[in-house]
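Form predicted alone, single chain, as structure tokens, below.
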Amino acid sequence: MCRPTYYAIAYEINPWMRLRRPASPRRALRQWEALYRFLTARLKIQVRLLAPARGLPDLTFTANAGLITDRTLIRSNFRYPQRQREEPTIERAFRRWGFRIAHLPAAFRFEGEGDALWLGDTLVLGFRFRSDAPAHESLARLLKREVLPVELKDDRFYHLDTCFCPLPGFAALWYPGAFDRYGRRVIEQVATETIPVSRTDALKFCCNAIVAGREIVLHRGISSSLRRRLERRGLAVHELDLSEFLKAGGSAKCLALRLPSRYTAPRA
């Protein structure tokens, strides 16, 4: 995770970002700290902190830094120049932490866990708005795993993690309206169970959730029917206010990149 010291709506690179609708730095920091405390104190999750950097307002969305496998970071190739400036900072930090760095071909855009999520041993890759479909072949070679590309069709759900969330038991929470017909078919075939959400819940970024075992952490305000469905699956649902980050098109999952289970985070 990365404290949102310099977080701001400094440009417009997705439909959620509006310069005339700025984020409150004070509220954003308070919301981020509540999420951090919940993960570390309540759920006992170890969290490594990436140092914030002036001029990189979206660095706080660490899910987009890359995809980690074992001790290797497959670093993102960001689509927009505003976020490409994050790449050297990310690479330096992970090298200091002892990770190897792998790169996809420069011709391919790829935005890490924002668009690449594991469902069991299969990697689902969302493409169109931020990542490129041909990146799936390079990822498959690097990972030696099956990588399934699915096309996103609604630019409000510009990253896969805004509309798709793997759950325990190879199930998935998802918003079908964000995918084209072939993408919907792929997800329905690879997941043991799909839990569709309404557009109203999807626009609250309910799929942009952190899942840790049987705990799921997401932005507050989901429908009571969705909460009941998740609880019936044995999940403990935790809703936190992350409204300042929704202004940039992000929520809980965007704010956290998963490290290997064998990785021990030094004290921050």
Ligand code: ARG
The other form holds:
Amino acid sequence: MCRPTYYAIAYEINPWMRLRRPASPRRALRQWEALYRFLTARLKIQVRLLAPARGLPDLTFTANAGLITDRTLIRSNFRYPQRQREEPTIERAFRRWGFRIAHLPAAFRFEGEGDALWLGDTLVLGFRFRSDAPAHESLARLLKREVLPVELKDDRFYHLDTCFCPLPGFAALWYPGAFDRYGRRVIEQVATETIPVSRTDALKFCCNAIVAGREIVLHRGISSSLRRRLERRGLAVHELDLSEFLKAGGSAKCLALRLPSRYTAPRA
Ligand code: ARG
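Please move on to the form predicted together with the ligand, as the form predicted alone is already shown.
Next comes the full complex, this chain leading.
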């Protein structure tokens, strides 16, 4: 995770971001600290912190740094110049932590875990707004796994992790309205069970959830029917206020990148 010290709505690169609708730095920091405390103190998750950097307001959305596989970070090739500036900072930090860095061909955009999520042994790659479909072949070669590209069609759900969330047992929470017919079919086929959410819940970024074991952490305000549905599947639902991050088009999941456990413990 990365503390939102320099977080701000400094540009508009998705429909959520409006320069006229700034985020409150104090409230953002408070919300982020509450999420961090919840993950570390309550759920006992070890979190490694990436140092915030002035001039990189979206660095706090670490899910977009890349995709981790073993000791390798497949570094993102950001779509927009505003976020391309994060690339050297990300790369330096991960090298320092002992990761190898893999790059995709420079011609292909790819925004890391924001657009690439595992459903069992299969990587689902969301493309169009941020990542490019042809990246799937390079990813498959690097990962030696099947990669299924699915097209996103609603710019409010511009990253896969805004409309699709793998759950334990190869199930998935998702907003079908964000996918075209082919993508919907692919997801219905690879997931053992799919839990569709309403547009209202989706717009609260309920799919942008952190799932750890049987715990699911998301922005507050989901419908009681969705909460019941998740609880019936044996999940403990935790709602936190992340409103300041929704203004940038992100929520719980974007604020964290999953690391293999041996890399998360902070070094002395
Ligand atoms: N403002 C950021 C952007 O538009 C938000 C990124 C949210 N990250 C995510 N994984 N959905 O790039």
